[in-house]
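Next up is one chain by itself, shown in structure tokens, the form predicted alone.
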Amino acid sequence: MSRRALSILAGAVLALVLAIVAVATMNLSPSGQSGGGSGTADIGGAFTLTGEDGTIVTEADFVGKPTAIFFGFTFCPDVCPTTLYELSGLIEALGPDADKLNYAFVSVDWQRDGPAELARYTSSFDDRIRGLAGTEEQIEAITKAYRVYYKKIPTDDGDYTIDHTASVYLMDGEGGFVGTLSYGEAHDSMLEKLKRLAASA
């Protein structure tokens, strides 16, 4: 192969290697995790829902502070009222710093629940989760919007249930994916992540 050949053919793989690495540092947040605030991941949006005194509530009435977001519903057997006294939990333990986050529950159950029954849902937890109703449009916004699943399964009594994402999302003040509670992750790695969202506000 001729030196004008080889020269060519480093070229290409010089460029190549530089086109991979860009592509996998768009794809890294600056903590070095996956998806992130800065235009990294693309989960979460813009969104228009029901807050539980019948007001209107959209994403601009969460920015400026960060958010711990979570998808349910009020009939939920057993997730959605375990990860809402985790989530309890976790607030108390923040103490002063709780008051630098919105928490936020949104009822995936278009049909069922409505303001006021987020209302009476919620109030047996922190006051400080806010529990949010939308149509179904409006349901199929914000969940494609933020990557949710949920799907209604029949019940053998003739009604339903709703199988969902576990997770509670993170977001930044500006609206941003930074990361995840899992459910059934261990209370002292949650209150670390909720410690840093809180220090980042």
The other form holds:
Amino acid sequence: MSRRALSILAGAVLALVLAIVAVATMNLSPSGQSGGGSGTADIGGAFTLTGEDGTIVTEADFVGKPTAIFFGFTFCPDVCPTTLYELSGLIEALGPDADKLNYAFVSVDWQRDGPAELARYTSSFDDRIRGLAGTEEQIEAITKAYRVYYKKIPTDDGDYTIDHTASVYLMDGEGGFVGTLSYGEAHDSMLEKLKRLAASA
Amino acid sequence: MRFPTYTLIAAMLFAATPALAGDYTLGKLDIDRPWTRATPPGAKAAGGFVTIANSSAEDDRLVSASAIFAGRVELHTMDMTDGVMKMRHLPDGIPVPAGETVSLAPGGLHVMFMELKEPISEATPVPVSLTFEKAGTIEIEMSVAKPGAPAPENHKHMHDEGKN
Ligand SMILES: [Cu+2]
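Alternate state requested, the form predicted in complex with the partner chain (shown: the form predicted alone):
So here's everything in the complex, that chain up top.
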């Protein structure tokens, strides 16, 4: 085997290991966090985005209340509206406790989704879910901070769709990562996690 | 007097299942529970869902769909791996093999309505045309659920029963 082939192989093995570590870290649930959670400590962090009314929103606006935050785009036909619908139902089920949390929907489609598009889109769901838009740099920054995968995929008609992480990230009142709600997770399990998050507020 | 087995089975199924609005037959294809969701204001895309059962001995294929309310309609698949949603166009359509049932459902296969000309509004069924390679074309109406709803409202109850 040539040196070049060896180094390619080594690179591939390293990439695989990194991918496994990344996936393992992503899947940590709130209950799995009791062991210290050092691997998850760096999910989250500073961001600057624009709210539906055009005002700047940063991580500082969420401090003091735990937050449920997820990423998507308004051209998404299924997962994003489904998550918004689910989250609206969970907010309703939480009752008065719902106001102890922040809820945010960040569009990774910086090209097509501005504050106005997000304001219209989220009007079909619970008022407490805030649509957040950003520039390319701002979206790059927050997706890196939250370890959110997103990738534009060109379509035949010259348009594009976006592959993206569909989980809802749960953060505590200081912006620290607590766990996730995954797409397709049972309603009761998600409600339980949000109740625990609200109780920690 | 003898009935072919499938007639008997069909008769039994028919007797056991209350007739539902919005279920269709095209040749040997049963096209059931077509539904979509109301779109939030400004939305440009929506997914349509339906269950197709092929009781013939011949494979068929859903090759295309069209709708007056959408500039483009495609057949798509969606896949969720490690929490990442990926959606892809299926240029060759969706196979409906002989004797099998194929479900277009949230989280997977769907009719993708794009370039929506008007919002899809709740409780007003929308006309959609489906074209199969062998069985031909059928005009159906999709019922409309709330934006993001996981199931069509009038069938939710049946689904729950089936699972328990
Ligand atoms: Cu699609």
